[in-house]
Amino acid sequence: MDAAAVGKMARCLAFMDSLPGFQRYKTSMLILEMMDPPRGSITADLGCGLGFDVRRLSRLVGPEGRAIGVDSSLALIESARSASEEFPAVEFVQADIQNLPFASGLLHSCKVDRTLQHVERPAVVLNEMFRTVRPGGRVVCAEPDWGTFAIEDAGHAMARQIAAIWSESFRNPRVGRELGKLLEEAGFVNIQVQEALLATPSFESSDVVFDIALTALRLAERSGSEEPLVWLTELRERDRRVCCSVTLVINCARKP
C-alpha cells in the first residue's frame, strides 16, 4: 500500500474505532469473558492494520506477556509499530496470516477481526489459528455478515442496489455467518456466538465506513445514468438522519 492509502485507511480506522458501536463490540471480544488474555501470555492479533487491538491486548497480558500484531501489509506494520513505541509488550510481524510465522502451540490466544472477508482462504487462516494456539487456548473471529447490509432510506431501490455493490466488494461477504462452521471443520471446541450491530448515526459516518459516495459513483458509471449521483445528494442534504447498519458476527471457540 502506499503512502496515501496508508493516510485514508488510517483515518478510516481511527474514525472508526471512535464509534460507540464499535468500542462496544471491541470490549467485548477483548475484556470480556470472550477472549481474556491471561496476565503474563501470549496473544496474537492477525490483520492487525494499525494496531490499536494489539495496544489493548498488551495492557491485558501485561509487561511480563505478549501481543503480537501480524499483517501482510508492510506499511501498515511500520504504522503500527511507530504507534507502539511506548508500549513494551507488543511485537509486529509482516507475514501472510495463512501461513503463521509462530511455533505450533506458541499462542494462549488470538483473534482476527474484520480480515476473512478479504482473504484469498479464510479455512486456510482458521487451521493456522489452530495449530499455533496451544490446547485449551482461546480464540476469536468477528467477520460481517454483508447480507445483512442496509442503507436506511425507506426502501428506496438505489439504496438497496449501493448497498448490493458495496456487500459484493467483498472477497468473502458471507464469511460471518460460516465462521462456526470452519472453526468446527479446523478443530474448535464449545464455540460460543454473539452478534453484534455495527451502525453509523450520519451521513458522514456512513459516506467514511461504507464509501457511499464512491459506490454510487462506481454505480453511475457503470450503468451510464445519472440517477445514483441524484440519490446521493438527495440523501446528502436531508436534514434527518441516515443510518447504515451490517450484523457483526463473534465467534468464540477453544482449542481441545
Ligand SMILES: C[S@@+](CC[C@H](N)C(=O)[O-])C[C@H]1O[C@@H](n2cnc3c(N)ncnc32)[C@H](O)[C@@H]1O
The other form holds:
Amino acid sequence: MDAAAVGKMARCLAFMDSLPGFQRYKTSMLILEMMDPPRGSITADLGCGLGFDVRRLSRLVGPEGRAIGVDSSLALIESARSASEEFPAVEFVQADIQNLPFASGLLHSCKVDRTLQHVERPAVVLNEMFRTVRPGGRVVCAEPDWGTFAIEDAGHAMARQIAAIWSESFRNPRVGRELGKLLEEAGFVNIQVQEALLATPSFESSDVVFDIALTALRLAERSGSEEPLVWLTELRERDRRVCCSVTLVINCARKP
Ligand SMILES: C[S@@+](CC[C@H](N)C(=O)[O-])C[C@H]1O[C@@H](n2cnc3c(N)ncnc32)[C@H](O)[C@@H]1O
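Mind giving me the form predicted together with this ligand, seeing as the form predicted on its own was just shown?
Time for the whole complex; same chain goes first.
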C-alpha cells in the first residue's frame, strides 16, 4: 500500500473502531469473550491494523502475559507501536500472516478479524494458526460474508449494482461462510459459529466504511454514464439517514 492508501485505511480503521456496533462484536459480545485468554498467556492478533484489539487483549493477559499484533503494513505496525507505549505486555511484528514468525505451539490463543478477506491463501493462514497455537488453545476468526452486503436503497438497481461492485472488490468476498470448513480442514475441533451485523447509520459513516462515493465514481467512469453520480447525489441529500450493513461470521474453535 502507498502512503495515501495507508492513511485512508488508518482513518477507516479508527472510525470503525469507534462505532458502538463494532465495539460490541469485538469486546463484550463476541470475539474477546470467545477467546477468553487467561492472565499470563500469550495471544496474537493476525492482521492487527492499528492494534486496537492487541491493546484490548493485553488488558486480559495482564503484564505477565503477551499480546502480539502481526500485520504486513510497516506503517500500520509503527502507528500501532506508538499508540501502545504504555502497554507493557504488547508487541508488534511486521510479517505476512501466511508465514507466521512464531515457533510451533508458542501461542495460547490467536485471532484474525476481517483480514482473511484480503489474503491470497486463507487456508495457509489457518494452517499457520494450527501450527503456532498449542494443544487446547483457542482461535477465533471473524470475516464478512460480502454476499449479504446491502445499501438501504435496495429497491434501486443502482444500489444493488454498487453493493455488488464493492463486494467483489475483495479477494475473498465469501470467506466468512467458508471459515467452518477451513478450520476443520486445518485440524481444529469444537467449531462454534455466531453472526454479528455490522451496520452504519448515516451517509457519512457508510461512505467511510464502505466507500460508496468512490465505488459510484468508478462505475460512472467504467460505464460512461452519469447515472451512478446522480444516484449518489440523491442518496447524500436524502435526510442523511442511509443504512448499510453486512453480516460478519464469527467462528471459534480449539486445537485438540
Ligand atoms: C480490515 S483490516 C483489519 C484490522 C484489524 N483486524 C481490526 O479489526 O481493526 C485488515 C488488515 O490486514 C492487514 N493484512 C492484509 N493482508 C495481510 C497479510 N497477508 N499479512 C498480514 N497482514 C495483512 C492489512 O494491512 C490491514 O491492517
